[in-house]
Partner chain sequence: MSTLVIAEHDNSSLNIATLNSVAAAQAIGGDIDILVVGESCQDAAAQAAKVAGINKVLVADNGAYANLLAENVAPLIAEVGASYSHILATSTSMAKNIIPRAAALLDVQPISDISAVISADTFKRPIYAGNVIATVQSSDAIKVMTVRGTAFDAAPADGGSASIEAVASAHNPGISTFVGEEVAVSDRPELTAAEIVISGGRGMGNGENFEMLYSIADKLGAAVGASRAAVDAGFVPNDMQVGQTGKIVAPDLYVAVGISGAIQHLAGMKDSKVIVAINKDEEAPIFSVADYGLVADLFVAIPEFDASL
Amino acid sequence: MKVLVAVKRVVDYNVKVRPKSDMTDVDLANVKMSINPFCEIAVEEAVRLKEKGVATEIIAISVGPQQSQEQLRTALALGADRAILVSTDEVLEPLAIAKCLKAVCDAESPDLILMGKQAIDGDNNQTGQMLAALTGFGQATFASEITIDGDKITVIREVDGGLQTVALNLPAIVTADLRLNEPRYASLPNIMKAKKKQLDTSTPADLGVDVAPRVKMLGVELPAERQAGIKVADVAELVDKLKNEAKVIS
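Supply, in the form predicted together with the partner chain, the structure of the chain whose sequence was given, as a single chain.
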(Lines of atoms letter the chains of each structure in order from A and count residues from 1; the text may use other names and numbers.)
(Lines give C-alpha, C1' and ligand atoms only; values in the text may rest on other atoms or scores of the structure.)
Protein backbone atom coordinates (compact mmCIF):
# COMPACT_ATOMS: atom_id res chain seq x y z
CA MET A 1 0.00 0.00 0.00
CA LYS A 2 1.30 3.38 -1.00
CA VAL A 3 0.88 6.20 1.52
CA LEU A 4 1.19 9.89 0.76
CA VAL A 5 1.83 12.19 3.74
CA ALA A 6 1.35 15.95 3.39
CA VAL A 7 3.62 18.09 5.56
CA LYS A 8 3.63 21.83 5.94
CA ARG A 9 6.45 24.11 7.01
CA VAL A 10 5.07 26.43 9.70
CA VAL A 11 6.17 28.66 12.55
CA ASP A 12 7.28 26.52 15.49
CA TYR A 13 4.48 26.09 18.00
CA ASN A 14 6.50 27.75 20.76
CA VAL A 15 6.81 31.04 18.88
CA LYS A 16 4.49 33.86 19.86
CA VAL A 17 3.87 35.51 16.52
CA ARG A 18 3.78 39.31 16.23
CA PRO A 19 2.50 41.60 13.46
CA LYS A 20 4.98 43.44 11.22
CA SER A 21 5.34 47.09 12.18
CA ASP A 22 3.26 48.18 9.16
CA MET A 23 0.53 45.71 10.23
CA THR A 24 0.27 44.21 6.72
CA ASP A 25 1.01 40.66 7.87
CA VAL A 26 2.70 38.69 10.60
CA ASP A 27 6.45 39.05 11.04
CA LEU A 28 8.12 35.77 10.19
CA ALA A 29 11.64 37.14 9.74
CA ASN A 30 14.11 35.05 11.76
CA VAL A 31 11.51 33.00 13.58
CA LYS A 32 12.00 29.28 14.08
CA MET A 33 10.18 27.16 11.50
CA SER A 34 9.20 23.53 11.99
CA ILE A 35 7.10 20.77 10.59
CA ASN A 36 3.46 21.41 11.54
CA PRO A 37 2.82 19.31 14.70
CA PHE A 38 -0.22 17.60 13.20
CA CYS A 39 1.78 16.67 10.10
CA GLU A 40 4.40 15.11 12.35
CA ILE A 41 1.64 12.92 13.78
CA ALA A 42 0.56 12.00 10.24
CA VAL A 43 4.14 11.01 9.33
CA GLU A 44 4.42 8.93 12.50
CA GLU A 45 1.22 7.10 11.62
CA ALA A 46 2.51 6.33 8.14
CA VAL A 47 5.76 4.98 9.58
CA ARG A 48 3.84 2.77 12.02
CA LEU A 49 1.78 1.41 9.11
CA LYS A 50 5.00 0.55 7.33
CA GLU A 51 6.44 -1.11 10.43
CA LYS A 52 3.28 -3.22 10.62
CA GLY A 53 3.78 -4.28 7.01
CA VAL A 54 0.61 -2.51 5.88
CA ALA A 55 2.31 0.34 4.03
CA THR A 56 4.96 -0.47 1.46
CA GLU A 57 6.02 3.01 0.43
CA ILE A 58 5.70 6.40 2.14
CA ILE A 59 5.96 9.57 0.07
CA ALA A 60 6.17 12.86 1.92
CA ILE A 61 4.92 15.90 0.05
CA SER A 62 5.04 19.59 0.79
CA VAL A 63 3.87 22.64 -1.11
CA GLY A 64 5.86 25.73 -0.24
CA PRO A 65 9.17 27.56 -0.50
CA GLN A 66 12.49 25.80 -1.18
CA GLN A 67 13.21 25.81 2.56
CA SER A 68 10.37 23.30 2.97
CA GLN A 69 13.04 20.76 1.99
CA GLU A 70 14.09 20.92 5.67
CA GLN A 71 10.68 19.66 6.78
CA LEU A 72 10.68 17.03 4.03
CA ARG A 73 14.13 15.87 5.21
CA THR A 74 12.66 15.59 8.72
CA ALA A 75 9.87 13.41 7.33
CA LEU A 76 12.47 11.31 5.50
CA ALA A 77 14.49 10.96 8.71
CA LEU A 78 11.35 9.82 10.52
CA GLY A 79 10.84 7.07 7.95
CA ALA A 80 9.37 8.38 4.70
CA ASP A 81 10.96 6.72 1.64
CA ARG A 82 11.04 9.66 -0.73
CA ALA A 83 9.74 13.20 -0.94
CA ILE A 84 8.19 15.64 -3.35
CA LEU A 85 8.40 19.40 -3.07
CA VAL A 86 5.95 21.50 -5.04
CA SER A 87 8.01 24.62 -4.90
CA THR A 88 6.56 28.13 -4.89
CA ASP A 89 7.46 31.46 -3.34
CA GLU A 90 3.84 32.58 -3.20
CA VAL A 91 1.80 31.97 -0.07
CA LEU A 92 -0.79 29.52 -1.33
CA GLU A 93 -4.30 29.08 0.00
CA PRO A 94 -5.67 25.68 1.02
CA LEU A 95 -7.69 25.42 -2.22
CA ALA A 96 -4.55 25.92 -4.35
CA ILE A 97 -2.56 23.58 -2.09
CA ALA A 98 -5.30 20.96 -2.38
CA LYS A 99 -5.18 21.31 -6.17
CA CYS A 100 -1.41 20.74 -6.16
CA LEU A 101 -1.86 17.71 -3.91
CA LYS A 102 -4.60 16.43 -6.22
CA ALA A 103 -2.25 16.62 -9.20
CA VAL A 104 0.35 14.61 -7.28
CA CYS A 105 -2.32 12.06 -6.26
CA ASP A 106 -3.23 11.65 -9.91
CA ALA A 107 0.39 10.93 -10.76
CA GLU A 108 1.23 8.73 -7.76
CA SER A 109 -2.11 6.95 -7.13
CA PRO A 110 -1.67 6.51 -3.37
CA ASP A 111 -4.02 4.21 -1.46
CA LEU A 112 -4.03 6.41 1.62
CA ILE A 113 -3.33 10.09 2.15
CA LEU A 114 -2.41 11.13 5.67
CA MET A 115 -2.50 14.80 6.61
CA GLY A 116 -2.70 16.98 9.70
CA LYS A 117 -6.10 18.22 10.81
CA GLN A 118 -4.89 21.79 10.97
CA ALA A 119 -1.83 23.85 10.18
CA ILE A 120 -1.05 26.01 13.21
CA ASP A 121 -0.20 29.10 11.15
CA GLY A 122 -3.49 29.89 9.41
CA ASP A 123 -5.51 27.54 11.65
CA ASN A 124 -7.61 26.80 8.57
CA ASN A 125 -8.46 23.14 9.04
CA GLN A 126 -9.49 22.83 5.38
CA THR A 127 -6.88 21.24 3.12
CA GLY A 128 -7.66 17.56 3.77
CA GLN A 129 -11.38 18.04 3.31
CA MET A 130 -10.77 20.01 0.10
CA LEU A 131 -8.39 17.41 -1.31
CA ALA A 132 -11.05 14.79 -0.53
CA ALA A 133 -13.60 16.79 -2.51
CA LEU A 134 -11.25 17.21 -5.48
CA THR A 135 -10.23 13.55 -5.60
CA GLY A 136 -13.71 12.27 -4.77
CA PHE A 137 -12.22 10.14 -1.98
CA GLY A 138 -13.77 9.52 1.40
CA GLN A 139 -12.47 11.55 4.33
CA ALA A 140 -11.97 10.94 8.02
CA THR A 141 -10.96 14.13 9.76
CA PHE A 142 -9.72 14.49 13.37
CA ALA A 143 -8.57 10.86 13.56
CA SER A 144 -7.53 9.36 16.87
CA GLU A 145 -7.29 5.72 15.75
CA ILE A 146 -7.08 3.99 12.40
CA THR A 147 -7.41 0.34 11.39
CA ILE A 148 -6.83 -0.91 7.86
CA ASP A 149 -8.48 -4.07 6.68
CA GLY A 150 -8.10 -4.94 2.98
CA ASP A 151 -9.54 -2.12 0.90
CA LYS A 152 -11.33 -0.50 3.86
CA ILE A 153 -10.12 1.81 6.59
CA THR A 154 -11.94 2.27 9.87
CA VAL A 155 -11.26 5.50 11.71
CA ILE A 156 -12.21 6.76 15.15
CA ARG A 157 -12.76 10.52 14.94
CA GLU A 158 -12.71 13.12 17.72
CA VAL A 159 -15.95 15.09 17.43
CA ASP A 160 -17.67 17.67 19.65
CA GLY A 161 -19.86 15.09 21.37
CA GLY A 162 -17.17 12.47 21.92
CA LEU A 163 -15.96 9.86 19.43
CA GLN A 164 -17.38 8.73 16.11
CA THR A 165 -16.32 5.74 14.03
CA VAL A 166 -16.55 5.72 10.25
CA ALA A 167 -15.45 3.23 7.60
CA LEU A 168 -14.16 4.39 4.23
CA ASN A 169 -13.25 2.71 0.98
CA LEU A 170 -9.61 3.15 0.01
CA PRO A 171 -8.17 5.34 -1.36
CA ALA A 172 -9.14 7.73 1.40
CA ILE A 173 -7.95 10.83 3.21
CA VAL A 174 -7.33 10.85 6.94
CA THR A 175 -6.43 13.95 8.94
CA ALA A 176 -4.64 13.41 12.23
CA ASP A 177 -5.77 14.75 15.59
CA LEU A 178 -3.47 15.09 18.59
CA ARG A 179 -4.19 11.68 20.06
CA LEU A 180 -3.57 9.54 16.98
CA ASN A 181 -0.05 8.76 18.25
CA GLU A 182 2.99 10.28 19.87
CA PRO A 183 5.62 11.04 17.23
CA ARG A 184 9.13 9.69 17.71
CA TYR A 185 12.31 11.71 17.40
CA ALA A 186 14.53 11.18 14.40
CA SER A 187 17.78 9.41 15.31
CA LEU A 188 21.10 10.81 14.15
CA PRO A 189 21.84 7.89 11.79
CA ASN A 190 18.38 8.32 10.26
CA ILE A 191 18.95 12.05 9.81
CA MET A 192 22.16 11.21 7.96
CA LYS A 193 20.42 8.58 5.83
CA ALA A 194 17.61 11.01 5.01
CA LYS A 195 20.06 13.30 3.26
CA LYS A 196 20.55 10.66 0.60
CA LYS A 197 16.90 9.87 0.01
CA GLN A 198 15.20 10.97 -3.20
CA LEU A 199 13.59 14.43 -3.16
CA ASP A 200 11.93 15.56 -6.38
CA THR A 201 10.89 19.12 -7.05
CA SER A 202 8.19 20.50 -9.30
CA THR A 203 6.13 23.68 -9.39
CA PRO A 204 2.39 24.43 -9.44
CA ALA A 205 2.84 25.47 -13.09
CA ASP A 206 4.39 22.06 -13.92
CA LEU A 207 1.31 20.50 -12.36
CA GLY A 208 -1.00 22.80 -14.31
CA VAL A 209 -2.51 24.31 -11.18
CA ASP A 210 -3.89 27.83 -11.13
CA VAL A 211 -2.86 29.26 -7.78
CA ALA A 212 -4.33 32.75 -8.12
CA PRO A 213 -5.47 33.81 -4.63
CA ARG A 214 -9.16 34.21 -3.85
CA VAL A 215 -8.80 35.72 -0.42
CA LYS A 216 -6.69 38.82 0.13
CA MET A 217 -5.07 39.65 3.44
CA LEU A 218 -5.86 43.32 4.09
CA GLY A 219 -3.96 43.54 7.35
CA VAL A 220 -3.45 42.19 10.83
CA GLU A 221 -3.94 43.51 14.34
CA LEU A 222 -3.29 42.32 17.85
CA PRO A 223 -6.27 40.96 19.76
CA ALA A 224 -7.71 43.14 22.52
CA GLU A 225 -5.38 43.10 25.52
CA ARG A 226 -6.84 41.89 28.79
CA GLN A 227 -6.73 44.30 31.72
CA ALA A 228 -4.12 43.26 34.24
CA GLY A 229 -5.76 41.33 37.04
CA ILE A 230 -5.02 40.97 40.73
CA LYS A 231 -3.82 38.21 42.98
CA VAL A 232 -6.18 37.26 45.78
CA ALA A 233 -4.83 36.15 49.14
CA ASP A 234 -7.08 33.19 49.74
CA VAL A 235 -10.23 31.36 48.73
CA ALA A 236 -12.44 33.59 50.89
CA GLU A 237 -11.25 36.70 49.05
CA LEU A 238 -11.69 34.95 45.70
CA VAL A 239 -15.29 34.00 46.46
CA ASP A 240 -16.01 37.50 47.76
CA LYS A 241 -14.62 39.08 44.55
CA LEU A 242 -16.57 36.71 42.33
CA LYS A 243 -19.79 37.42 44.21
CA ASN A 244 -19.53 41.11 44.90
CA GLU A 245 -17.10 42.63 42.39
CA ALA A 246 -17.38 40.54 39.22
CA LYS A 247 -20.89 39.35 40.14
CA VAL A 248 -20.45 36.14 38.19
CA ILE A 249 -21.59 33.79 40.94
CA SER A 250 -24.34 34.28 43.50
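The structure displayed is predicted, hence computed values, not measured ones. Take the two forms, superpose them, and find the largest set of C-alpha atoms that agree within 1.5 Å; that set is the rigid core. Shifts are known only where both forms have a C-alpha. Numbering follows the first chain given and starts at 1. What changes on going to the form predicted alone:
- Once you line up the core between these two forms, the Cα of residue 240 ends up 2 Å or more from where it was.
- Put the two forms on the same core and the Cα of residue 231 is off by 2 Å or more between these two forms.
- Every Cα shifting by 2 Å or more, across three or more consecutive residues, marks a moved region; comparing between these two forms on the rigid core, the sole such region is 228-250.
Having displayed the form predicted together with the partner chain, please output the structure of the form predicted alone.
Only a single chain is listed, so you will not see partners or other molecules.
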Protein backbone atom coordinates (compact mmCIF):
# COMPACT_ATOMS: atom_id res chain seq x y z
CA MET A 1 0.00 0.00 0.00
CA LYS A 2 1.29 3.42 -1.00
CA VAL A 3 0.47 6.26 1.40
CA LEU A 4 0.70 9.93 0.42
CA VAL A 5 0.98 12.37 3.33
CA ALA A 6 0.52 16.11 2.86
CA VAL A 7 2.74 18.40 4.94
CA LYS A 8 2.43 22.17 5.31
CA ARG A 9 5.03 24.69 6.49
CA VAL A 10 3.52 27.01 9.13
CA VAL A 11 4.65 29.28 11.94
CA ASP A 12 5.52 27.12 14.95
CA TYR A 13 2.57 26.83 17.32
CA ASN A 14 4.66 28.12 20.22
CA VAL A 15 5.35 31.42 18.43
CA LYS A 16 3.08 34.42 18.95
CA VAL A 17 2.07 35.63 15.50
CA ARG A 18 2.43 39.36 14.81
CA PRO A 19 1.45 41.47 11.79
CA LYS A 20 3.95 43.47 9.77
CA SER A 21 4.35 47.14 10.64
CA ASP A 22 2.30 48.13 7.58
CA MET A 23 -0.44 45.59 8.50
CA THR A 24 -0.29 43.98 5.05
CA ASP A 25 0.53 40.43 6.16
CA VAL A 26 1.88 38.26 8.97
CA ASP A 27 5.50 39.01 9.88
CA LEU A 28 7.56 35.88 9.10
CA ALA A 29 11.01 37.48 9.47
CA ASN A 30 13.21 35.44 11.82
CA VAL A 31 10.19 33.38 12.89
CA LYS A 32 10.53 29.66 13.66
CA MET A 33 8.65 27.53 11.13
CA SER A 34 7.51 23.94 11.64
CA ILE A 35 5.29 21.21 10.26
CA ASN A 36 1.64 21.99 10.82
CA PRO A 37 0.76 19.97 13.99
CA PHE A 38 -2.15 18.14 12.33
CA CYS A 39 0.09 17.24 9.37
CA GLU A 40 2.64 15.85 11.83
CA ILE A 41 -0.09 13.62 13.26
CA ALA A 42 -0.86 12.41 9.73
CA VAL A 43 2.83 11.56 9.17
CA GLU A 44 2.92 9.65 12.45
CA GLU A 45 -0.15 7.64 11.47
CA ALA A 46 1.42 6.72 8.13
CA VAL A 47 4.60 5.57 9.89
CA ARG A 48 2.55 3.46 12.31
CA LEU A 49 0.74 1.84 9.39
CA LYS A 50 4.10 0.96 7.87
CA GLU A 51 5.35 -0.45 11.18
CA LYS A 52 2.26 -2.69 11.27
CA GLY A 53 3.08 -3.97 7.79
CA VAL A 54 0.02 -2.33 6.24
CA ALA A 55 1.79 0.43 4.30
CA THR A 56 4.77 -0.33 2.07
CA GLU A 57 5.77 3.19 0.99
CA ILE A 58 5.21 6.63 2.49
CA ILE A 59 5.52 9.71 0.30
CA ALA A 60 5.53 13.12 1.98
CA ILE A 61 4.40 16.03 -0.17
CA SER A 62 4.31 19.77 0.37
CA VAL A 63 3.05 22.61 -1.82
CA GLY A 64 4.80 25.87 -0.95
CA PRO A 65 8.09 27.78 -1.02
CA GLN A 66 11.52 26.17 -1.40
CA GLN A 67 11.99 26.46 2.37
CA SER A 68 9.33 23.76 2.75
CA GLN A 69 12.15 21.29 2.08
CA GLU A 70 12.99 21.68 5.79
CA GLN A 71 9.59 20.32 6.80
CA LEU A 72 9.80 17.54 4.22
CA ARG A 73 13.20 16.52 5.59
CA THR A 74 11.60 16.37 9.03
CA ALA A 75 8.87 14.09 7.64
CA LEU A 76 11.59 11.92 6.08
CA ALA A 77 13.36 11.77 9.46
CA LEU A 78 10.09 10.69 11.08
CA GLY A 79 9.79 7.75 8.70
CA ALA A 80 8.65 8.82 5.23
CA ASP A 81 10.49 7.06 2.39
CA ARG A 82 10.67 9.91 -0.12
CA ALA A 83 9.31 13.40 -0.59
CA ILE A 84 7.89 15.68 -3.27
CA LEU A 85 7.92 19.47 -3.18
CA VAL A 86 5.66 21.44 -5.49
CA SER A 87 7.53 24.72 -5.27
CA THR A 88 5.77 28.07 -5.54
CA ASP A 89 6.09 31.48 -3.90
CA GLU A 90 2.43 32.33 -4.51
CA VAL A 91 0.07 32.74 -1.55
CA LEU A 92 -1.75 29.42 -1.79
CA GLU A 93 -5.46 28.92 -1.30
CA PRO A 94 -6.99 25.53 -0.43
CA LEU A 95 -8.30 24.89 -3.94
CA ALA A 96 -4.89 25.55 -5.52
CA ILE A 97 -3.24 23.14 -3.07
CA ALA A 98 -5.93 20.52 -3.72
CA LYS A 99 -5.39 20.81 -7.49
CA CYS A 100 -1.63 20.30 -7.07
CA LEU A 101 -2.21 17.31 -4.81
CA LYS A 102 -4.68 15.89 -7.32
CA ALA A 103 -2.05 16.10 -10.08
CA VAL A 104 0.46 14.28 -7.88
CA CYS A 105 -2.16 11.64 -6.99
CA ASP A 106 -2.73 11.05 -10.71
CA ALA A 107 1.00 10.42 -11.15
CA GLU A 108 1.63 8.40 -7.98
CA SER A 109 -1.70 6.49 -7.64
CA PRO A 110 -1.61 6.27 -3.82
CA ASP A 111 -3.98 3.92 -1.98
CA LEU A 112 -4.40 6.29 0.96
CA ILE A 113 -3.97 10.04 1.32
CA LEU A 114 -3.45 11.30 4.88
CA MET A 115 -3.70 14.99 5.72
CA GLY A 116 -4.12 17.24 8.71
CA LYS A 117 -7.73 18.31 9.21
CA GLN A 118 -6.62 21.96 8.93
CA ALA A 119 -3.57 24.20 9.05
CA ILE A 120 -3.07 26.40 12.09
CA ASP A 121 -2.32 29.45 9.92
CA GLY A 122 -5.34 29.65 7.62
CA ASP A 123 -7.65 27.39 9.69
CA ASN A 124 -9.64 26.74 6.51
CA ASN A 125 -10.36 23.01 6.91
CA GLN A 126 -11.00 22.75 3.15
CA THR A 127 -8.12 21.10 1.30
CA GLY A 128 -8.92 17.48 2.17
CA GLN A 129 -12.56 17.86 1.20
CA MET A 130 -11.68 19.66 -2.05
CA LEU A 131 -9.15 16.96 -2.95
CA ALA A 132 -11.78 14.29 -2.37
CA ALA A 133 -14.15 16.12 -4.71
CA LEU A 134 -11.47 16.46 -7.40
CA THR A 135 -10.31 12.83 -7.21
CA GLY A 136 -13.69 11.23 -6.55
CA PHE A 137 -12.19 9.30 -3.61
CA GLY A 138 -14.14 8.61 -0.44
CA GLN A 139 -13.26 10.83 2.49
CA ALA A 140 -13.27 10.67 6.29
CA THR A 141 -12.49 13.91 8.11
CA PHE A 142 -11.56 14.56 11.77
CA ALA A 143 -10.22 11.02 12.23
CA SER A 144 -9.42 9.84 15.76
CA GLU A 145 -8.85 6.15 14.88
CA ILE A 146 -8.01 4.31 11.66
CA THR A 147 -8.28 0.57 10.92
CA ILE A 148 -7.38 -0.94 7.54
CA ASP A 149 -8.47 -4.41 6.42
CA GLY A 150 -7.55 -5.28 2.84
CA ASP A 151 -9.05 -2.69 0.52
CA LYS A 152 -11.37 -1.34 3.23
CA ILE A 153 -10.67 1.37 5.79
CA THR A 154 -12.71 2.07 8.91
CA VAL A 155 -12.41 5.49 10.48
CA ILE A 156 -13.78 6.77 13.78
CA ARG A 157 -14.55 10.47 13.37
CA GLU A 158 -14.95 13.16 15.99
CA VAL A 159 -18.24 14.98 15.44
CA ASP A 160 -20.19 17.51 17.49
CA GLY A 161 -22.41 14.84 19.04
CA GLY A 162 -19.59 12.41 19.90
CA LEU A 163 -18.04 9.78 17.61
CA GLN A 164 -19.08 8.51 14.20
CA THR A 165 -17.72 5.37 12.52
CA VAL A 166 -17.51 5.27 8.72
CA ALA A 167 -16.26 2.58 6.32
CA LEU A 168 -14.63 3.46 3.00
CA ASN A 169 -13.19 1.68 0.01
CA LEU A 170 -9.58 2.44 -0.88
CA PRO A 171 -8.26 4.68 -2.32
CA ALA A 172 -9.51 7.18 0.25
CA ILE A 173 -8.65 10.50 1.85
CA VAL A 174 -8.46 10.80 5.64
CA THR A 175 -7.82 14.02 7.58
CA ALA A 176 -6.28 13.66 11.02
CA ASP A 177 -7.66 15.12 14.22
CA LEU A 178 -5.76 15.87 17.40
CA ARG A 179 -6.49 12.59 19.19
CA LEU A 180 -5.48 10.25 16.37
CA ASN A 181 -2.01 9.76 17.89
CA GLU A 182 0.92 11.49 19.56
CA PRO A 183 3.77 12.16 17.09
CA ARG A 184 7.22 10.87 17.92
CA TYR A 185 10.43 12.89 17.94
CA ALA A 186 12.91 12.37 15.11
CA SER A 187 16.10 10.70 16.34
CA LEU A 188 19.49 12.10 15.37
CA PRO A 189 20.43 9.03 13.25
CA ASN A 190 17.15 9.32 11.34
CA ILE A 191 17.70 13.06 10.83
CA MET A 192 21.08 12.26 9.27
CA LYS A 193 19.57 9.50 7.09
CA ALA A 194 16.83 11.86 5.92
CA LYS A 195 19.44 14.07 4.23
CA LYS A 196 20.14 11.26 1.76
CA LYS A 197 16.53 10.33 1.02
CA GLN A 198 14.96 11.24 -2.31
CA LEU A 199 13.30 14.64 -2.54
CA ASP A 200 11.88 15.56 -5.95
CA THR A 201 10.91 19.11 -6.88
CA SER A 202 8.42 20.36 -9.42
CA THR A 203 6.27 23.46 -9.91
CA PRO A 204 2.53 24.00 -10.34
CA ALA A 205 3.26 24.89 -13.98
CA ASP A 206 4.88 21.47 -14.43
CA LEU A 207 1.65 19.94 -13.14
CA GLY A 208 -0.53 22.18 -15.30
CA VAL A 209 -2.09 23.89 -12.29
CA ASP A 210 -2.92 27.59 -11.96
CA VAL A 211 -2.29 28.71 -8.36
CA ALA A 212 -2.99 32.42 -8.84
CA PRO A 213 -4.93 33.65 -5.77
CA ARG A 214 -8.65 34.35 -6.15
CA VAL A 215 -8.88 36.19 -2.83
CA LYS A 216 -7.02 39.40 -2.00
CA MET A 217 -5.80 40.00 1.53
CA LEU A 218 -6.67 43.54 2.54
CA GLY A 219 -4.89 43.63 5.88
CA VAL A 220 -3.82 41.81 9.04
CA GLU A 221 -4.26 43.10 12.56
CA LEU A 222 -4.21 41.76 16.09
CA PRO A 223 -7.56 41.22 17.81
CA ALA A 224 -8.64 43.92 20.23
CA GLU A 225 -7.48 43.35 23.78
CA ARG A 226 -10.19 42.24 26.15
CA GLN A 227 -10.85 44.39 29.17
CA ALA A 228 -10.24 42.89 32.58
CA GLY A 229 -13.24 41.44 34.37
CA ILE A 230 -14.48 42.41 37.84
CA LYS A 231 -15.65 40.49 40.87
CA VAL A 232 -19.03 41.11 42.45
CA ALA A 233 -19.86 40.61 46.09
CA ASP A 234 -23.20 38.86 45.66
CA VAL A 235 -26.02 37.98 43.25
CA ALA A 236 -27.80 41.27 43.87
CA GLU A 237 -24.77 43.26 42.69
CA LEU A 238 -24.42 40.99 39.66
CA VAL A 239 -28.05 41.52 38.66
CA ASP A 240 -27.68 45.28 39.16
CA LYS A 241 -24.64 45.47 36.86
CA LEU A 242 -26.27 43.29 34.21
CA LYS A 243 -29.33 45.49 34.30
CA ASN A 244 -27.88 48.99 34.62
CA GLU A 245 -24.35 48.77 33.15
CA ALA A 246 -24.37 45.95 30.62
CA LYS A 247 -28.10 46.43 29.94
CA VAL A 248 -28.52 42.79 28.92
CA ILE A 249 -31.51 42.21 31.20
CA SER A 250 -34.47 44.39 32.05
